[in-house]
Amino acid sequence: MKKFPDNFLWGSSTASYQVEGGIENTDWAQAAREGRVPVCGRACDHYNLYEKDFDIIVALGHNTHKISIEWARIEPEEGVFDEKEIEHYKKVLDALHARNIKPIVNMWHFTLPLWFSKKGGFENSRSSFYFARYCAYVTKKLDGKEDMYVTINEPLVIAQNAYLSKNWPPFKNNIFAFLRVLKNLSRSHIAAFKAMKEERPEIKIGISKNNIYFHSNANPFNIILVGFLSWFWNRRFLNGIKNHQDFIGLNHYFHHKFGGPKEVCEKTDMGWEIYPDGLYHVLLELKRYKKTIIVTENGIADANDTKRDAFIKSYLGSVHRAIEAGVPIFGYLHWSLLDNYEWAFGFKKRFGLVEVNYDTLERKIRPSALEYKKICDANAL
């Protein structure tokens, strides 16, 4: 049996736009109206059914849960803040606390308020001002509700998909816009960190960074390429904000090997290779920052639930291995609690520990979630 540290955080993550439903004043909702991405609609109706979902969290033995605040709900118009929505999120956090579930609050998970997207979003030179103002407001209003915040989810993923790959709004393919957005996202995190700390110096603030395990054969060119990509994708952003974060949230889904021999790996319903050793290596790479680390996302699209149990156990084996190697990891959050809106894939891919019937909104706990519960309960693998 592989024991995890005392007080280890076990749980899952969700994101507002992907589960809440009824959010129509964002760049994604506008893109759906234009027929460029699938319609999200009511999604899982988590906005109204959150207490039911949190009861499921308790039944699954989790002691923490990461939610995101929907910026477009809080600030539907520039500089205009909606107190009713603040009160809603206070109730959400109260519901978690009432169940002894520690909330981790993510301030932004991909979707932009429509007014902000019309200003160019994070291409705008004043984007850090707008983002920090929003973050400071929420932090002040949620005083005492929680002590752990994530500012930005996966900055390079949003920049790549929106400004290079043309998959997400605003559907651009412009390397200069991509680099400008990354620069402004870094500035926005730092500005938000400072503004939030002014409101509540005691809170802990981090970022959820999607890191990829790049590796290669012995070809010198491939070794150099891996070094460059590891720096550019995994470390460059973190290097820029290293003095403005209390912890690091790690999201991990991918590895990329350059050169043979090719390894045979099982694949998820997304076509992504299952490669648990990659999680160990990206965790080890983060040790240099001398920050505590929590895995804020790691999961699998598996509609038939035939691979998720083994996936969780193998990736947690890599987490435990990293802890034994001295990486200061304090939690693991599976993506996701619920099946949800998977961005440009719509509702076709099933990442949930809990299956959602989108017609009836019925929730059904998958067998793999009960296997994960055994690990959570025992604090051991």
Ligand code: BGC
The other form holds:
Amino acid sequence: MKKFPDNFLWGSSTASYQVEGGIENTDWAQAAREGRVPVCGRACDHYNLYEKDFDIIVALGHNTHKISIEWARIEPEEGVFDEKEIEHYKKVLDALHARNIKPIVNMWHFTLPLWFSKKGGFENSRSSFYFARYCAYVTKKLDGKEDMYVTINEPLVIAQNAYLSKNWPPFKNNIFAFLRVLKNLSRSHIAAFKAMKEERPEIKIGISKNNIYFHSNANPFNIILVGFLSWFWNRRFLNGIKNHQDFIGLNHYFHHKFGGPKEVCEKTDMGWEIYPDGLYHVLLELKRYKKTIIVTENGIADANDTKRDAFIKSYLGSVHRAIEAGVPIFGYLHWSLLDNYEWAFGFKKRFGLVEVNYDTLERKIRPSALEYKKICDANAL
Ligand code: BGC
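Switching forms now, from the form predicted on its own to the form predicted in complex with the ligand, please provide the structure.
After this comes the whole thing, all chains and molecules, with the earlier chain placed first.
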């Protein structure tokens, strides 16, 4: 039996736009109205059904849950804050506390309020001011028992998809915009970190960083490429904010091997290779920061639920191996609790421990979720 450290956090993550429904004043909703991305609509209606969903979390043996706050709800117009929406999120957090589930609060998960996107979003040189003002406001207003916050989800992923590969709003292909956004996201994190700590010095703040395991054969060119990409994609952003984070949140989905021979790997419904060893290596790469680490996302699109159980067990094997190698990991959050709006892929890809019927909104626990429950209950693999 592979034991995990005492008080290990077990749970799952969701993101507001992907599950809540009814969010119309964002760049994504606007892009959907223009026919450029799928419509999100009422999604899982988690905005209204959160109590039910949190009962499921309890039934699944989790002790933690990561939610995100929708910036466009809180600040629907520039400088105008909606108290009603703060009250809503307070109720959501209370509902978690009432069930003894530790909330982790993510301030921003990809979607921009329309007013902010019209100003150029994170291309705007004042973006860190707007972002920090929003984060400070929320932190001050919540002022409850929740003590763990994430400022930004996956800075490189949003910058790449939105400013380099034209997949996400504002659909750009401009290296200068990409680099400017990365710089402004780094500044925004630091500004938010300081502003939030001023409101509540006791809270712990990190980001969720998507890291990829780059590896290669013995070809020297490939080895250099791997060194460069590991630095550029995995470490450069973290290096820039290293004095302004209390913990590191790691999101992990990909490995990329340069040069042959290629290993034959099973694939998820996204066509992504299942490569559990990758999680071990990216965790080890984070050891240098001497911060505690939580896996804030790791998961699989698997509509038939035939691969998720083995996926979870094998990736958790890598987490355990990294802990044994001295990486201070204090939790694992599976992506995701519910099937949800998978961005440019809409609702077709199913990442949930819990299946959602989008016609009836019925939830159905997948068998793999019950296998994951056994691990959470035993705090062991
Ligand atoms: C994102 C999620 C997304 C998941 C699966 C992560 O990069 O944070 O929003 O649903 O990957 O693609």
